[in-house]
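Single chain ahead, by itself, as C-alpha cells, in the form predicted alone.
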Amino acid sequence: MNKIYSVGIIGAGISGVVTALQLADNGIESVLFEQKNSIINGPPFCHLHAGGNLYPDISDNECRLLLKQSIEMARLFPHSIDKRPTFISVPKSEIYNTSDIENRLNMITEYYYELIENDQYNEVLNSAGNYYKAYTESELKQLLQLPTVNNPESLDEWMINAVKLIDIEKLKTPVFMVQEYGWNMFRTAAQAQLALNNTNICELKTNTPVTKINDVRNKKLGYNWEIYTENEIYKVHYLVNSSGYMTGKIEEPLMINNERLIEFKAAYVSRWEPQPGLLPEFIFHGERGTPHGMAQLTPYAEHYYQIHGMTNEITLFKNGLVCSHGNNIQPTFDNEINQKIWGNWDKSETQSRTQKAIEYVSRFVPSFHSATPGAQPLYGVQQVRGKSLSRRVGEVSFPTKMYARCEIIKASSALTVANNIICKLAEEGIYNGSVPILKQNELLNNILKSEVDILASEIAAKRGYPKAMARLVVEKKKEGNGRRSSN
C-alpha cells in the first residue's frame, strides 16, 4: 500500500476512537485498527465519575480533573448520558467519615460553579446549586412516608424512591444524592460508530489485528512507522498506541519500556422488579479488596441492574492484578484469567459470582435478594501506569518521537488524551492547524438520537446482552440532531 497516513491508531477502545474523531474533526487523516468486530468493547463503563465520588481516597485535584473531563465527555456524547443521580452512603461498619464526603462535595460544587462561569454549556449535571443534597436520618424517615414517584425529577423525589428500599439503620448519616450521571457504553459505541461511518478522513479497520510494527524513523522514507496486518502494510507519520492493557505487546519489540499494572475486573447483570418508580445508582462505600469493599448497584432499562462488589469474591479476582517486571514490558495473566478475557466463562462460576453479588447488595437493599441473574458478566482489563493502583486519572505520554502512548484509567479522560495528541502533532510538525480548544465535534454533533437507539440495541444484542441495556433509564423528552454549539 503506497498511501501514507498522518496518524495510525492501534486499538479502537474509547481512547482510540475519540482520538480518531478529534483528528478527523481537525482535518487530520488517520487509520484506526481494531482486532474485534466493533469499537469500544471495554473495559465496561457505566457512569461519568463526575467528581470522583466513588473514590474517597483520591486527591481533591484528581476529583476536580475527573469532574472537568466528565463534563467534556458528556458534552461530546449527549445521547449516551443517563440523567439519573447517584445515592452515596457509608455503612456504619466503615472508617470513612460522612463529614469528609460532604466537605469534598462542597469543594466539587464550588469547582462546578467555576466551570459554568467559564462556559455556560458546562452546566450538564443540573445546576451547580443542585449538584448534591445531604439527608439526615430524620429527613430520610420523613421522605419514607411519601408516595413513590414514578418519574422522579428532583433530588428529593429520587431519594423518596431510594429510601423505601435501603436499610437506613446500617448506614451513617447524612447520606447523599449526587448528580453523578450514568454513561451507557453501548450508546457511546453506537454514536461513535455512526460518526466514523460519516467521514472519509478516518479509515476504520475492524477485525484487523496488528501483527508487527516497524520503526523506520531513521530511514528517510517519507514516513516513520510501518504497521503490519495479515494482508497489508500501512505507512504512517505518527503512531498512537491505544491498545489498552495490551500496550506493552506493541512496545516490547520497539524497546519502549514502561512500568505498568493491568487488572481484570467484572461486573454482573441481574434483573429485579422492586417498585414502579425509577431508582438512582446506589453506592455503599467500603475498603477495596476487603470482605466489605464498595457495593455498587447501577440501574438499566426494563429492570436490569449491574452490580459491582469490590471484593475478591465478586468484582476482583485472584491473580487478576499483575505488573510488568524486568524486560517483560507486557504483564501477563494466567490461563484462567485469559479464558475469561476472551469470553470463555465457566457457567457455574458466572452463576456463583452473580449470586454472591446479589447477596452482597442485599445487605443494604434487603428486597434485592429476589433479584435473578440477567445476562453474562460485563468485564475487561484496566491499565495503570506505574505501580500505584490508587491512581484514578491517567492520560497520555510521549516516550519517543512521533509516538504517543494512551494511558487512560477512566473513560472520561479520552478527550483530554485526544487533544493532547493533536497538540503534540503540531509540535512535531505534522499538524499546522490551531491548538484544539473544547468545542463540539461536528461528526458526533450530527448524529440523531434515533440512530443511536437502533444501533446501540444491535451492538448490545451482538455482544450477548439484553437490548434493554442499550436504552436510557431516563429517556429524553425531545429528539434533536445534536447540541448547541460552543465553538
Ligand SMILES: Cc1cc2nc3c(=O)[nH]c(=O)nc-3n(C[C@H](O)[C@H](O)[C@H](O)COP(=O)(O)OP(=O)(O)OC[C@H]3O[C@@H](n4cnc5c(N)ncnc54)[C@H](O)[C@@H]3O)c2cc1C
Given for the second form:
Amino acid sequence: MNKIYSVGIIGAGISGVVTALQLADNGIESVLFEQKNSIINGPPFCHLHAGGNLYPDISDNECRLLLKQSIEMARLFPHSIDKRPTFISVPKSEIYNTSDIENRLNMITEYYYELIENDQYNEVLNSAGNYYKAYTESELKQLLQLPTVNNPESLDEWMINAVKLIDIEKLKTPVFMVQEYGWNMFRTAAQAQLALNNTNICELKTNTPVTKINDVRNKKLGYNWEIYTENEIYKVHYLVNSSGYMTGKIEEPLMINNERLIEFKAAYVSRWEPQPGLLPEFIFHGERGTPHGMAQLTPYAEHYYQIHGMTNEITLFKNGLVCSHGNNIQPTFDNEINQKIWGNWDKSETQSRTQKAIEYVSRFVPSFHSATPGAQPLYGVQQVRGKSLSRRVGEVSFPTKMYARCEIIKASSALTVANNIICKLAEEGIYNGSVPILKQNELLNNILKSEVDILASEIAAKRGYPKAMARLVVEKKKEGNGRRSSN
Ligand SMILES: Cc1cc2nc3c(=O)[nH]c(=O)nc-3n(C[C@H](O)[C@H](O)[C@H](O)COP(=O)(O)OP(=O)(O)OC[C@H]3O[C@@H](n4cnc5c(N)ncnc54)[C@H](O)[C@@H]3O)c2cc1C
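Coords for the form predicted in complex with this ligand, given the form predicted alone:
Below is the entire complex, every chain and molecule, led by the chain shown above.
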C-alpha cells in the first residue's frame, strides 16, 4: 500500500475510537485497526465515575480528575448516559467512615461548582447544589412511609424507591444519593460507529489484527512506522497504541519498556422485578478482594440488573491479576483465564457465579433473592500502568518519538487521551492546525438519539445480550442531536 497516513491507531476500544474521532474532527487522517468485528467491544463499562465515589481509597486529586473527565465524556456521548443517581452506603461491618465519604462529597461538589463556573455546559450532573444528598436514619424512616414514585426525578424521590428495598439496619448512616450516572456501552459503541460511518478522514478496519510493527524512523523513507496486517502493510507517520491490555504485545518487539498490571474481571446479568418505580444504582462499600468487597447493583431497562461483587468468588478471579516483570513487558494469564477472555465460559461456573452475585447483593437488598440469571456475563481485562492497583485514572504517555501509548483505567479518560495526542502531534510537527481545546466532537454531535437506539439494540443482540440492555432506564423526553454552541 503506497498511501501514507498521518496516524495509525491500533485498537478500536473507547480510547482508540475517541482518538480517531477527535483526529478526524481536526482534519487529521488516520487508519484505525480493530481485530474484532465491532468497535468498543472490550472490557465493559456501565458506570460514569463522576467523582470517584465508588473508590474511598483513591486520592482527592483522582476524584477530581474522574469528575472532570466524566463530564467531558457525558457531553461527548449524551445518548449513552443514564441519568439515574447512585445510592452509596457503608455496611456497619466495614471500616469506612461515613464522615470521610461526606467530606469527600463536599470537596467534589466544590469542584463541580468550579467546573460549571468555567463552562456552563459542564452542568450535566444536575445542579451542583444537587450533586449529592445525605440521609440520616430518621430521614430514611420518614421516606419509607411515602408511596413509590414511578418516574423519580429528585434525589428524595429516588431515595423513596431505594429505601423500600434495602435493609437499613445493616448500614451505617448517613447514606448518600449521588449524581453518578449509568453509562451504556452498547449505546456508546453505536454513536461512535455512526460517527465513524460519516467520515472518510478515518479509515476503520475491523476484523483486522495488527500482526507486526516495523520501526523505520531512522530510514528516511518519508514515514516512520509500517503496520503489518494479514494482507497489507500500512505506512504511517505517527503510531498510537490503544490496544488495551495487549499494549505490551505491540511494545515487546519494539523494546519499549514499561511496568503494568492487567486484571481480568466479570460482572453478571440478572433479572428481577421488585416494584413499579425506577431504581438508582446501589453501592455497598467493602474492602476489595476480601469476602466482603464492594457490592454494586446497576439497573438496566426492562428489569435487567448488572452485578459486581469485589470478591474472588464473583467479579475477581484467582490468578486474574498479573503483572509485567523484567523483559516480559506483556503480562500473561494462565489458560483458565485466557479461555474466559475468549468467551469459553463453563456454563456451571457462569450459573454459580451469577447466583453468588445475587446472594451477595441480597444481604442488603433482601428481595433481590428472587432475581434470576439474565444473560451471559460481561467481562474483560483492565490495564493499570505501574504496580499499584489503587490507581483509577490512567492516561497517555509518549515513551519514544512519534509514538503514543494509551493506558486508560476508566473509559472516562478517553477524551483527555485524544486531546493530549493531538497536542503531541502538533509538537512533533505532524499537525499544524491550532491545538484543540474542543470538548465536543462534530461527528458525534450530528448523531441522532433515534439512530443510536436502533444500532445499539442490534449491537447488544449481536453480542448475545438482551436488546433491552441497549436502552436507557431513564428515557430522555425529547429527541435531540446534541448539537449546540458549547465549544
Ligand atoms: C468488569 C469491568 C467493568 C468496568 N466498568 C467500568 C465502568 O463502569 N466505567 C468505566 O469508566 N470503566 C469501566 N471499566 C474499564 C473500561 O472498560 C476500560 O477502561 C476501557 O474499556 C478501556 O478502553 P481501551 O480503549 O483502552 O481498551 P480496550 O477497550 O481493551 O480496547 C482495545 C482494543 O484493541 C484491540 N486490539 C488489541 N490488540 C490488537 C491488535 N494487535 N490488532 C488490532 N486490534 C487489537 C482489542 O480487540 C480491543 O478492542 C471496566 C472494566 C472491567 C474489566
